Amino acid sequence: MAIRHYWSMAAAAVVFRLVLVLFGGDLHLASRPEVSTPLTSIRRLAEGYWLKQASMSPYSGSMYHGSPLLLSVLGPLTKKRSIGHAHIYCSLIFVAVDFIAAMLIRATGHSLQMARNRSLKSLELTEAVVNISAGDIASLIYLWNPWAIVTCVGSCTSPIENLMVVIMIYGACSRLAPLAAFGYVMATHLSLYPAILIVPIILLLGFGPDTPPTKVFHLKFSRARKSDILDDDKSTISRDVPHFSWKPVFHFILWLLFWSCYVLLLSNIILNKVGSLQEMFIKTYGFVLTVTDLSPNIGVLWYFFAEVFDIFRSFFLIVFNMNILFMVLPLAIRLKHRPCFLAFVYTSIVAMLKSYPSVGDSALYLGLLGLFANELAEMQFTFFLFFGYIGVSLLSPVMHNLWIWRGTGNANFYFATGLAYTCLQTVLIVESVSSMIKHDRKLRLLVTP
């Protein structure tokens, strides 16, 4: 069942963004460390575009660390400014990008709900079928998330990165290998960390959207063989057991190679006579992995590497970068039957542990969280998490002001909010995974006589 007045609420979210962009004046959101990072700052992009127009490498110095493709798309718009808003045209594009991402999240939710209802009906668990449209909920969460709104109005490139991740997940859920490969290549090109999403994407293409564990289908099938269930019902149950298909995965790999070569070719053409691909990799991926910019952000790595001795810096760089990879395989083994939920978990981990996080990263995974409103209905600590996120959102600018502008605090004030933010994300990830496992266990108990 779709949410009543869905389109009215979605249109209101878009209108609210437009009002802030057109009539809100300069809210100075582009300079907020919670909103803008060295990788997503539109001001740094404008500097890189100016260097390129001056026949110099856009990666000269230490200002720009983004994609050359963004220079060609958004660079010309940074030259057109208005009195009230410095980068109004870029913000208008980000409004459209946010709306497209929300609609793709909604379509992904509908695909997941159809697969869920089909699996539950084959298991004869019609009482567990819920008509609440998780896709509508997820898209509205994304559209009305204050962090998504300030990211859009603040003119940073996070909405484009989020859109590419959503395109990748939508394409994999729909088994559209070219679209999934395009989203994966672009998301990895813009930000290195979505590379770990290759695991849930392959599982989505191979198995299809999320289903109950395979063990539940086997229990139902063994129960059907022992009872007097008709052969047609037995064949229906066995047919609904997810089987891995290599054909869409093979198509995905071919398209992945094609889009990778195409993106690198475009980047080389854009950087012709002013730079090289090697310089681009060093200034983008190398910048991400080495954490050379220690300006404050909503994460914790900037503070840690500002305090650590230089002799230990390389060791801890390896530790923090490998920390993300350590979680990939165990989670994939445990949640292989729910690849879309696995993509949400990976996205949440990346938003928590990446070197230059922003609230735009959290806006993405909170939107994806809404896709599992039915499965996570009994999730604990939701009250604590909701008001914890609100508290961090309010305290972070206050602590930053006390430290930077008023001089009555120090770096520990601001770091404390980043540490609390990281703890909240940890609790959210742990509780969501635990709730999903409990939900699967509940389905197994309902099937078992």
Second form
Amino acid sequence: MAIRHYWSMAAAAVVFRLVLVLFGGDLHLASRPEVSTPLTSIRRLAEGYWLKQASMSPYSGSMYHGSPLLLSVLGPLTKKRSIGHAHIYCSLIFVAVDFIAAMLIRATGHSLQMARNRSLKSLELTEAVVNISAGDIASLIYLWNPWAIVTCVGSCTSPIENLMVVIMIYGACSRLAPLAAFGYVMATHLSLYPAILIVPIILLLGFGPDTPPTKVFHLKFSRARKSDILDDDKSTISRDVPHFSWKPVFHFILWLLFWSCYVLLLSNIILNKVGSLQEMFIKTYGFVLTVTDLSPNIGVLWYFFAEVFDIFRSFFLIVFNMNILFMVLPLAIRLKHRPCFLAFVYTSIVAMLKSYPSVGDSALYLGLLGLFANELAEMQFTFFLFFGYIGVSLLSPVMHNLWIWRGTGNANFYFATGLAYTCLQTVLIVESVSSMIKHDRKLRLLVTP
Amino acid sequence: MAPPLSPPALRRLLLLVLSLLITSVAAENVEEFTEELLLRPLPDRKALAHFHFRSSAPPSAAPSRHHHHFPKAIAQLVHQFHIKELELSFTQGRWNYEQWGGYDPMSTNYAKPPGVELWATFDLPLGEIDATWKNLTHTLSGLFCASINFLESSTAFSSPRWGFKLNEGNLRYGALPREAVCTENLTPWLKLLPCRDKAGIASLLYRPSVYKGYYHSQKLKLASSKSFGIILDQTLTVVLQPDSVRGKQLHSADGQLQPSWSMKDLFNRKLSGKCLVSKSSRVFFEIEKNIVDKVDKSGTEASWTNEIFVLSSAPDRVLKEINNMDGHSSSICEYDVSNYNEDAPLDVGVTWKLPLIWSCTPAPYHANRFLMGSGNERGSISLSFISTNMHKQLFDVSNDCSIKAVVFQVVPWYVKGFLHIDEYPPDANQGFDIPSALVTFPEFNSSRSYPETDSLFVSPLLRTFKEDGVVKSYTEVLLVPLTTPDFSMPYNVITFTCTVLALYFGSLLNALRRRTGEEERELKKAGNPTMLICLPVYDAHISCVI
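Moving from the form predicted alone to the form predicted together with its partner chain:
Then the entire complex follows, led off by the chain already shown.
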């Protein structure tokens, strides 16, 4: 069941962004810490580009911490400035990037829906569950999310990182190994954390898109076998039980190696006389892992590492980074039949626990959340979460203003909104995982009378 | 053929040569100490007093030679740290460049930024200089009872190559704008003098009047080389307001008289003799160029007594500045302290007869520095230059010419950043002090030369006036507010963050692990009625959805 007026709403979102970029004037979004972080700020990219043009390493001086590929693609655009919006050409590119990402999310939604219909038909449950076009909803959420709009207009490179993650998921859902490998390599190169998405990508390539758990299929077919009905349909039905195929995975690994060698070679060429790859790794990945920059952002790690006692600093660095890695395995074990949902959960965990979070990362996983609108229809606390997100996005700039500009508040106010935001994200993640598990259980209960 | 010199003449000649040799050799190997005081009236009813003490030690191979009156601590300092040049100044108050002048040797050399300023040139390989600087700051800190050791960290000092003085990389410069100066710093400084403050010119230093002044700056300047040994210059520059009743009478026509003052008014005592180990002890009274100009215009010749003012006693000598730029020159009245003693003390002063308004020559530009912008996001440091049209007076160029100015300022990197709480300076909530900027005008020279009447001996003070000095001014110190985290919160922050992460960790693992079917079966076995009610509700919910 498609959404009516889908294309008009999508076009309206693009037009709205264009209006904001072209006629909005200087909204000073680049200086908001929630939008631009030391990793994604275009001002820093312009500074890095200037350093490179002056034959110095773009990483000198601890300003730029991103990829050299972005430097050569977006760098020349930052030079042309205009009155009003500072980086207008970059923002126009980001509008196009957002639109492509929304279209890819829609296509992913379509392939998920087809796989879902197929598996539900084989389980003879097509009437039992809700069926709305999740891809359309997800792409509309992504286009109309105020955080995604602010990220697009606000001079930061998060839209490109989001696009790479979406390319990766789309490629894996459509079993296109080169595309998936490209998305994976680029996403990991731009920001380190999508590296953990290799688990759901391999599961997607091996098993295919989301299906109910294999236990449900076994229950169905064991029941059918018990009832002793021998049909021709049986052979076709048994073939629909998902099994792991290694061929796409091998293709993926080959393309992964190819793309990563290519990216490293390009980076080396770009950094030819001014820097080295080792310096690039230290200044990008090392910067992300060691939380060197303590400027405030919407997360909690900046204040933590500004206040932690020095002897415990490396211990807590290891703890926080392991926290992300630790959940990879339990989630993979429990949700291996739903690799796309697994990718969504990993993305949201990364957006919560990464060293320099911003609202651009949240825009990505909120868009991906829409892909599972059918399964998560009974999620609890949605009202609380919705208004919690609105409240945090309103309070956070106010608290920042009180601290930095007026001096009547102090850093604790801003940190408290960051803590509230982290709690909200925790509730979202836990609730979505529980409701997905409940949905599978419901399917199982429907199959067994 | 000329007759040979007669034996008596030959003997006399030999004696003369021998005595000259002996005196020169003796002069080379002998430590010398001279003390001088310069007094000058300032246009805004204040008086400037400048004390200058010079100690020199001849070059010697052994560092631990016996010193007669050269301070041993300084000699050891120079030898241990291989110092070529050093200047350390303690200043309280700001030199008023608008009123007190910016173009004369006094304001160029002795107007220092508030707080402590230390710079030193070392005679060492470049790699060892930073460690030596650190030890030097600690030693000076102990010597002068000040917290100069704060200059040891690399965020506090800098190594300018051409902004401050041209050098090959062996110069280190540091300033502490917040350092307060009090008698605790003056006492060890006075201890370096051979007579301390018991005799000689230093006995004039009445602490209450020194510290009640508008500006006081004590400076220590060291220069050391193998050819001339170590020369130690200690100067104390004080700007005081003489509180005399004599100056308050109003003149009918031209306004208020300048206050008449003397050394007794300024320092509450008179000078009763020189320091016995000093080679010479003099008091100078400077009459500035513009005063001389105005006195000349009024008709009489400017000497120590004229229609406009009269000095309290006749000077031993009057020196006029040798000047070939324009006709007017300043003059200095010299008094030799050795002619005075306890019974007939020296009290140099001036009595004004007619009101006179003059101005001191300013630097080509008045430089001011201030903060702009609001909040901590969009602030800026601005340096403003206001022309004083002085170049027109000096060079007579009516069209605009360009003037070179070199600005040297040190702004620490962390003023606009976010740091770990250990890295903030103490009392970070007050803000951070950015030290004064130094503006030099290399095309302008502030030297003045005076005639040297005594060939064997030249006054060190006048010799410093004669040295080539480019015009320099220091700007204000800025107080920049820092964005600080809450310093009282480390434990709370760690606890809050770890609690939130534990919530996430625990709830997610719980959600993954939970087997609702098992729970229902367990509860059914336990025979819990309430849970049984919940189960049909769940089934009803599913049927609604269907």
